[in-house]
Structure formats: C-alpha cells, structure tokens
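A single chain comes next, written as structure tokens; it is the form predicted on its own.
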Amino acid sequence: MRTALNAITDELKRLKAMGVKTVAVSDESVATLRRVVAAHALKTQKPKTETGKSESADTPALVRLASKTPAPTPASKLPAPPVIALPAGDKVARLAWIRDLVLNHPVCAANVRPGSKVVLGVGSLDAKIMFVGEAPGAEEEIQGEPFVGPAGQLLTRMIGGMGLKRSDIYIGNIMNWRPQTPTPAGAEQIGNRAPTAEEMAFCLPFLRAQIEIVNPDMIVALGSTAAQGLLGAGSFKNLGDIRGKWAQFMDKPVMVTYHPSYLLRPPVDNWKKRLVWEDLLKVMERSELPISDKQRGYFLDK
C-alpha cells in the first residue's frame, strides 16, 4: 500500500515539475481508492486501548485519505516580512550580519523541527552567477546548507559541466527552513511540500539581502516554486511557458529552468537533461564563459 502511494506521489511531483497544475481523476477511481484505503485501515488497525481508541501508525492518515478530509495545512501565523537594512561594511562582514540575523531569528527558529537547522545561502561572495532553489530538504536542514542532497549533488555536476566549481558560484533558497508537513511528535518527516506564498514572502527579504551583498550578474531560478517566489505568484501558468527565457528580479536577469530533482525522477533521459543544459548554455553565453563544441553537444541524441 505504501509503495503504491509513494509511486503516485512521485508521479504527481513529476507532473508538477513539468508545469501540470491539475490532474483529472474519475469518480470511479476515487471510489476505488476510498475502498482500498478503508480496507487497509481496518486490516492494519490494532486492538483498542484502555481509552477505547484504536492505535495504528497508518490508520489516521489512511482514514483521512479515505474520507477525503484534507490534511492540516500550515497555519497562517507568520508576522509581516522583516524589513532589512544591511549595515555598512565589506561583503564578508555584511554576510556575517545577515547570517547571524537569519540563524537567530525567532520566527525561523520556531519553524524548524528540533535537531534541525535554519539554512542560509553559501558560496563565493564575488559570484557572477547565483542559483536559487525553493526550500531546504531533509539533508539540507540537517547540515544547514542548501543543495547537499541528491539534487544538490546533481547541481554540483551541472555546475562542473559549465566549467565552474561549486565554490565559484553562490547558492541560496527562497526559504530558510524546511516547510513542515503534519508529522507525529518525535517522528521523522517524510517527504517535502512546496512553501506557501506567506512563507516565501516572509523569507524573501533574507534572499534579497544576499543578492544585494553578492551582487551577481545573473540569477538561475531552479524550478517553478523558486521562479514564482522571485517573479511573483501568477507571473506564469506553467513552468514550460517561461523555462529557458530571461526574466528580471532586483534588476538582475533571471534564467528559469527545471529543478535538478526533476532530472532525477523517472524516466531519466537525455531529453530532460538537454532542456536544462540548453538553459545553462544561455547562462554561459551571457556570462561570456568559454563554451567548447563538446559542451554544446551535451545530451544530444546520437
């Protein structure tokens, strides 16, 4: 049952990354899913406790799914976005100031699970290119650094394909904490969710401050959520409509492309890789980076 649900979740994430906003599901399919989930809930239900309630790790979520009761969504409790005025000083001093502000900010700290970390961008303060993602994931909130999980490792290889090192660029996120999902106390959060518009609005001033400090020549927005965070909700309908095109944020040219995680989802093929690589070639051209014939031919079908 869990395997099937994970497969459905992965496919929905893949479709979302491609810009698909809705998926048609027949009434018969919904009815079948309800029956299967309800039957599984009864099958895995444990004997009643002294309180008269049954205990099962799977039952609450399954029953909620079967009854189509929506899972809890993040409460709208965030204050207004902070107004940040960077102090005078060199880049190192100013980044140290914003880092201290973010890592010790009470709102950021309140939204991080115990044992996890608030995450700020990392990289060269003289970077010409800045990559921006949406939010930390499981590995990132543990290490306190963006893009260190599988998608981050792929991003590092993509940067290498451009003839650069990870230390040559700057990497940040719209969000400074991993968006939480309903998880039992003491349990590990499974999966990620996209940040809400309110969450992104609250954290955006921290990213703006980093852009002001680094002052890159251009920004690469990785994925639909990052693009919406930078360009504004409703600025485009599907990622495919804006992918590979130049936009602007803080008077900086922004290239929108797919998130590295999109390339890791099946089917893994050269067609998807080539789409992203073509976007990065445009970034290299605008940055006046040398491009060899070999680089121009990456991921082309032979």
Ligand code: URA
Given for the second form:
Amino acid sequence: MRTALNAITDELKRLKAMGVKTVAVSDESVATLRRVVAAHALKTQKPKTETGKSESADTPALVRLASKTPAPTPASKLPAPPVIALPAGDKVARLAWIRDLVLNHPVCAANVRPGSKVVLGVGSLDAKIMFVGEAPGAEEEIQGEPFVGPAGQLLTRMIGGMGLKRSDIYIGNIMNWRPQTPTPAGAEQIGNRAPTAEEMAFCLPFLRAQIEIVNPDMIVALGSTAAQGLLGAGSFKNLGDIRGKWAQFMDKPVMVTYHPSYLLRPPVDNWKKRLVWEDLLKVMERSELPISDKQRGYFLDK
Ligand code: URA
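What does the same protein look like in the form predicted in complex with this ligand, given that the last one was the form predicted on its own?
Below: every chain and molecule of the assembly, starting with the one above.
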C-alpha cells in the first residue's frame, strides 16, 4: 500500500514540477485515495501541536500538494503578441480572414501536439452575447471547436436555460491552443494546466479581433482565466470578489461568473449552480430576454 502511495505522490510531484495544476481523478479513485491516506495518517500520526495540527514530514505529498502555491508555469518562448489589422469587408469575410490567420499561424501550430487542432471561436456572427472561456481541452483540440467536452455540454445546457441555443450566441476562448504539459512521446496529455500570462497575451489579439467582428452587446467571462485575460491579471484577487458584477472590456459590458467546470467539480450542489444562474439572470435582464417565473426560481429549491 505504501509503495502505491509513494508511486502516486512521485507522479504528482513530477506533474507539479512540470507546471501541471490539475489532474482528472474519478470520484471512485478519490474515495480510494482518501481511505488509503487516512489509514496511512493514522499509522504515522504525531502528537498534536498547540494549534491542534499534526503536520509532519511524513504527511503524504498528496495531501500537501493542494495547499501549496501553484508550481511555476513553463519558461517563456513566445514572440511578441501579433498586431492585427482586420481587413475591410462584411462579418463573414472578416471572420474567415481571422480564422485562416489563426488556424495557420506558425506560433499556434507550433504549440499544438501533432494531430491536434488550433481552436477559434464559433457561433452566430450576430450574437448579442459572447461567452469567453479559458482554453481548449482534450476534446476541443481533437474537434477543433470550443466547449465540446463535459464543461461545454454543461455550458450548452446553461445557454438552453436562458432560452437560447448555442447557435444564437458566440463562444470564444482566451487561448487558441490547449496549454501543453511535457508528456512522453506518443502519450496523451493528462489533465490541463492554466495558460501562462505570456500565452494569454499572445492569443488575446485573436479574441479582440473576434469581438470586433461579432460586436456583441455583452460578454460573459467564464472563470478566473477568462476574467484575467479580459480584465487584467492584477485586477482582482479572488474570482468571488468580482463575479456577478459588471466590468468592461473593449467598451463592452462583461459579466464575470464561474467556469462550468467549477460546477462539475464536487461538491455538485444547487448553491453553486444558483450563483452562476443569478449571474446569467443579470445577463438575460440586460439583453432584455424574456424571463419566466420558472427561470427566476432555478436552483432555489433543495
Ligand atoms: N474550457 C474552456 O475554458 N474552454 C473550452 O473550450 C473548453 C473547456
């Protein structure tokens, strides 16, 4: 058992050193790990300190990992962000132009794994609401479309709850590629890491161009990375301090809310869903969408 624990902690340390901040672990595995860690802690427990804590050098790295500051992100290698001057023309032509530029951009191409895709936003060119997320994940880099994995499926249901379809709105990301972690040749990347400030700065002109083309009435920033990308990294400390409030980017009102993946993370409860839903109600009100009593009351019960 101890050997298995050591193997897991070594692997987590290795991933952390590479800049990986999250790894996907099933609920079943978490439950098993909790049992193993608890049994191990009981065996190695030291007398409690005055604060009641029994932190020891033996505390499994698995437990300590979560409480430490995030590992530094990979070293910088990107050129300066591109300067984009959109050509004249209608929305269709201009979007085709930026799509061609981004999908064939040598820097974007160099940052995706062979066989994976660079991802640009999708949706209605007349959208009144633009959703902005963080970066493509495993599913998105395969399909070349934002928000098609589990978080994307939840986002689609959230949009449905607003009485809209995915095709009514526009969905973009701060990043156009999935931030990579070093992975043995031929192996699949496990988990995602947050983009570096430099990566975000490089991709931001592509998002600005899409906002300029679509010209939505308002933007919904999904999660901390999207909020940092749009409002600036130092503009807030905790996402909870700014969510639910209107901010601004490129003269557009921005509603900041939690990322759908936060709602998928345990504990999955109605309280979290209600917070996000209240933010979306504000978006619906501002864009003068009809709101039924049923919609107003979503996630209030239970
Ligand atoms: N999460 C994001 O932020 N964007 C995607 O496209 C998919 C998942």
